[in-house]
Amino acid sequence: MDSVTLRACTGSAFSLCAGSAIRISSTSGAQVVDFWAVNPADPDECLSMEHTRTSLSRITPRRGDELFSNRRRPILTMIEDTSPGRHDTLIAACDPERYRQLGVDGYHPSCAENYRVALAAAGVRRSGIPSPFNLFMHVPCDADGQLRFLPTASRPGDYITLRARIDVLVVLSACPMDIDQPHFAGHRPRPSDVDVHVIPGTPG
């Protein structure tokens, strides 16, 4: 099983192949990782958070869920969550405009920036930013409809772990939000580094 540290705030590509496993451990219980999931053999295709969303008639997937691509195929399988599973298919990534509207001046890491800079160390070309998988990000919809942006549920060394079902690029953001924002119900995100093994296995 190989094994690195994903540093607050950056962003890293991990190829999988068809079979082959990521597990992604939250080292503070605190941490929200983007996941995105790309099709190297054919970039326009990519996870999708509306088509699984769909597939599964659920805004969370779960344990034992596949998750869809746009293509409407699954594309990876969640096999292991000891997380209480609160994870977000809704939020858009972080970008630079983002963070002027909080009130940045100047540069701020971003998911969105961590993302595209991944993909292109990858050498992977597509245009846009798909929705991600925000693993651990706890925004629970009210009956009315109303986002509530809670802390995480996680707990220090709560890991997911999805298996490809295709061979696939999968892109993590350990997310560099850190501003206070009214929604975020008196707490503020501290970005923190997050563990990453990538788990050989065979297809089927």
Contents of the next structure:
There are 2 protein chains.
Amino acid sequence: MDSVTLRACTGSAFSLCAGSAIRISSTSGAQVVDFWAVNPADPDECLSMEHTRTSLSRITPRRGDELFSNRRRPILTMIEDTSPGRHDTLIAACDPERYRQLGVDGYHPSCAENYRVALAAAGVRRSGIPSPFNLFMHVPCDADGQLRFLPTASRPGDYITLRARIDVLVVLSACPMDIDQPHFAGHRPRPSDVDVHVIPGTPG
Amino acid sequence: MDSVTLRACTGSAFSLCAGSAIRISSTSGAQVVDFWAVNPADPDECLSMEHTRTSLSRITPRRGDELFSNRRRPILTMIEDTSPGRHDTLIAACDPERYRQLGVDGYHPSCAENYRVALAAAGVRRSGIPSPFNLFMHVPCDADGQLRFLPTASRPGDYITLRARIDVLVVLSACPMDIDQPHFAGHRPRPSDVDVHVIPGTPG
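Structure of the form predicted together with another copy of the chain, please, following the form predicted on its own?
All chains and molecules follow, beginning with the one already shown.
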């Protein structure tokens, strides 16, 4: 099992063969990880939150669920989740404009930039930034449709494992958000490292 | 005020100057209208459901709310909504694969195809299909994150009006969905016409 540390605030891409899996561990328990998946053989095909919600008739995938591409086929399976299952499919990746609007003067790392850099480093070209699967991000929706941005519900060492159903390029970003925001209700995220394990598939 | 009928199951694009507005009326009260907006001067910029949810901290825009692009700026304002406000930002546009999976043998019109054809006819090129704003589509989310596909809550003649904050190309599709589905809970949509009014802006 290959293991790497994804440093706080950074991104990286991981090539998975069909049948292999990726395990993403929140060492602090408090880190959000933005997750994307692109078909490197046809980069127009990517993991799609709107198609996944449609296929599952549910906002958030659970252990055992398939994750669907914009071609409506399952490309990943969530095979493990030791956390309480609070993940987000609704919120856009943070980007330089988000930080500018939050009052940051000058450079701030962002998930959108981490995605772009990791994808380019992997030699994959596609336009736009798909809506991410935000692992461990806790944004419950009340009956009135109001969203609350809460601290992660995960604990130190909680992990989620996704198995690839096709050869796929996974892009991860350890979210660099560290700004006080009114809708964070008093908590301020503290970026931390993430452990990533790529688990080879068992032949045949 | 220019008025056109968008025939059941078809799509069309409408050019709005900043300050003008588009009013979309469900004549039957039961018709879902997929809504997109693209900046024709920079087609990479489009209305984004994930950025709108993030900016509003709410799943569904309401009267008075701004709708945001993937550059995090407001490009439309919802200035009127006579319906009960049940609209969807979570579900992907129907497409040929969706109908194939629902058992349709052969051609079936779809919102995705309507979008592509209308955009091309307007001379705008961009890749992918943004997640649509599904007007009058009633897909409530319960506290467990489960989605239910319910009949529209709108009444005959209900309308929604959106004012452009920039010059924008709006694409509409009168959703052609007419297939019985288990998650429709016994109701089957009957495609119907939609009235569209483009309302010029008042000079300065």
